[in-house]
Amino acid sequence: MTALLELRRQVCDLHAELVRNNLVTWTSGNVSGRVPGEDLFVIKASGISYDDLTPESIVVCDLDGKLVDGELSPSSDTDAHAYVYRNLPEVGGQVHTHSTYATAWAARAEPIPCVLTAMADEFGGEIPVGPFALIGDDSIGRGIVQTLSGHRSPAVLMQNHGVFTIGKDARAAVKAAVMCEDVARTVHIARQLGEPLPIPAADIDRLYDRYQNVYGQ
């Protein structure tokens, strides 16, 4: 119970990063986190203002997306999150946003090309586009898993929808969402000036390995 309470607090607090980095509007977007050692995850309740979020408005669901603890209805994206957790056991956290620049790429169904070293570091290549899918069942989750399986990117642009990111935990997924919007904006601006220069695949591999395995403490 102590671990679950702490996870609810962490996931609640991480939603502030979505607001701080201008990734969400009104009540859209969500963060979820897998409960370690349990077939459960926590996720933002549906339609709750970010200003009103508390650990109690982070509800607990099983891996079929069914509410198991909490007084509020879970996010409308719960079935998508549940499908990802069921099928990608290495994933410990997820984020969904409609951040402006990344979602603009999604509206064009266009992957973001790897033309920045920061992209090579975090995403290991381009940020791919997933298929169009309607909210209401696990179709979005299926598209996420289909697109990211075997891909180094922790982010996918779901066509005509927005950004979904995964990570080893909720914080890592939030970081990927923040960086996804940042590079989407930069590459968009670069294309107004001309065609960005691609980074050779071998250099992307070297940059990705350094950042993932050497960089930091």
Given for the second form:
There are 4 protein chains.
Amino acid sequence: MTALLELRRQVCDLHAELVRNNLVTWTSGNVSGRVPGEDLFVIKASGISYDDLTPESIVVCDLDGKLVDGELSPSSDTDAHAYVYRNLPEVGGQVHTHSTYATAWAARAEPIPCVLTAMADEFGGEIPVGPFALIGDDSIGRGIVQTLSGHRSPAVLMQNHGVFTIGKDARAAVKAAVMCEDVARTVHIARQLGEPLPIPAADIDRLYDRYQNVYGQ
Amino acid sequence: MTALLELRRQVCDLHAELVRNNLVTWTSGNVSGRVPGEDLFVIKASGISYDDLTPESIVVCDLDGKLVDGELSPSSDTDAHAYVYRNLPEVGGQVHTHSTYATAWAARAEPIPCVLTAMADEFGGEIPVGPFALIGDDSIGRGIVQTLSGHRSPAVLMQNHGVFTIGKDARAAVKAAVMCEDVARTVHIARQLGEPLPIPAADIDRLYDRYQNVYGQ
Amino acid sequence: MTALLELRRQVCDLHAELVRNNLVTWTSGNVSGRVPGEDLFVIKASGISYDDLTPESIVVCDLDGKLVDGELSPSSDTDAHAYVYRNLPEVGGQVHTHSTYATAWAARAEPIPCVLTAMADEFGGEIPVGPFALIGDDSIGRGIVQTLSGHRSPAVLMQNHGVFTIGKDARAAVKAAVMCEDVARTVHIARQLGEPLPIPAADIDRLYDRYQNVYGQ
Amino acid sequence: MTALLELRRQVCDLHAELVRNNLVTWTSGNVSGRVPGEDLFVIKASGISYDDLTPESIVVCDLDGKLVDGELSPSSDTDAHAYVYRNLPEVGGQVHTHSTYATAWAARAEPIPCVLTAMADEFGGEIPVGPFALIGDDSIGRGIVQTLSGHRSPAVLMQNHGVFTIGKDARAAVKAAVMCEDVARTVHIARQLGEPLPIPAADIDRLYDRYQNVYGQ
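Next up, can you give the form predicted together with another copy of the chain of this protein, since the form predicted on its own came first?
Below is the entire complex, every chain and molecule, led by the chain shown above.
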């Protein structure tokens, strides 16, 4: 049970990165993390202020999205997270935000073209758009899984809605959410005054391969 | 009298959310709250710096906007707040700001179209525009009340001026002011590079209904 | 001499408002204040980081811009401040910044039209543009004085350069610099998606008159 | 060895300026500094969070970019820094960022025109664009050196990538990176609503000469 408490603490603390990177407003946005070796994940409770977040505000759900431990109702996005954990076993963490620039691309249902080397590094190509889907059943989760299948990108722009990101753990998904907003903003600003130059597909491949295998410690 | 002091403290503290969310500059912007069970409300004093705000800077007025308790002159927007409390008995709190993006829509007298699911959740449709009105009598209050009648939106963009929001209490009005600027910014940015896709009216209804009744604890 | 030390401390502290309101980058920007009853003013020393600012970094100059007290060289904008104090006896404080949005209007030599009630309140009309002028003699000071003559605005956009503001004291000039950037940003954003509606001249007059005489404590 | 430790501490601390000035996201961006009198330089280790940076995260490399002291792998941009130190002996410090507005110009491969006096002061003309170059060999370093040869600008926009700046020491390179983003943003915003006025070449020369020789203490 100590490992679970530690995961709840980690996921709790990672929400501070959403705040620090200006990805969330009021109580929107959430982070979840799969419990290693169990059919469970932890996720932010619904409608809690980031100031008031404690490990107790990170509740435990099964892969159908049902609350199994915790006093509070889970995030209203829990069904989407659960669907992704059920269908993508390699995913260990997820993030959802309405971050400004990424959501602006999503409002136009326009993928973000890969015109920055940092974008090739992290996303390996464009950031794709998923369908318009209502909350309340598996629609959002299904749209995420279908859109990310066949893409290197750990981020998807859900039409008229916002961003969902996946990663091997919650921290990787947070990084993808932070980088997604960063490239969404830079490419938006580049396009305000003209057309950014494309990066050849073979160079995107080289950059992605190197970054995934060489960067860091 | 303890309940009144507690309300003054709450309204005082809520101004910090305006600062934190970058909705106000210098001393512009104010929060008010109705005193439950009495024909009174509390509101920020005029021209006080947010750094210097204490519960004593939150003065008590009657529903004609006349000061009834406090050493300081009330906000120059007091008449507008008073008119709204007199005419909309369900309103328990109000906020006024000149937040950047919302005020930019107001300068063009253009309503913000509902093209984000988060906007459907909170505003239930577009954010409407109220008339140009001078300070100094009931004109602004009347414009707010007339515009919000028949709208789900708790926010109105007053032409060439800024935003007024209402709520069941002061905290709800602050949330509406924060979310109004957030969607004003995202929709503005979306429209800079093309036309956002509309959300069908029936889906806006479903999103609004669910958010108002299911979200949170 | 205590009054002079107090003024140096006030002017020192007011630089923190430039930082907090994101009006300055690195060491650009400065505040000065006239010494009441003497032909002297105090101004930031040249090239000092805002972190390192102490009352000792605020040096004393005569109205020809010559250093009369202090160990450090005065701001490279001292000649401009001195010219304004010599020629506008009602001015008790000045601020100079390269704040982003105001400087963007200055780069196009385009005055900011008065399309916001907050702008009518503080500036009483458009914010005018002064000439292109090189540093090193009276050119900048002369451009400021000539442009502000016959204007209510306490701010002038110097072409290709940045903003100078004046006030009855240093704090009033800081307020004008903060509000200038705020309205420069809001009107810029409003114009990105269309033309803001004008405010009739008679209403600008009413707003300006009321704000200058009724607002605050 | 005390001087080397002091340099590692300085370079470590200078990364905080990148964070404070919003030039970096997650772990992107780095500062390096030449070790005076030796064929060595110090540089940030790869993929370390700015929160976790200590002098031990600043490792020592020779001018071929090989690690000679430190437990951690050096930045993936080390080859580029090494090439510049080998080929430009007057360079004592370098900075690399993907700061938003400068990178937006780089995505279009468009130099930033010199339309601000602050830009004439610091850059002495336009900020030039270097070629598209892949990481992994001398391509980036060679592009930096070739582009900056014959330019006063201490900053170069590498196509589709980001900014590299040089200086007499690491602090000067940080200042150039901060000012580069500042002018990239202001000129971008100016151009959104029209064409900024040019500054005559002779005036750019006068401003640059004065700023390099008179400004500061």
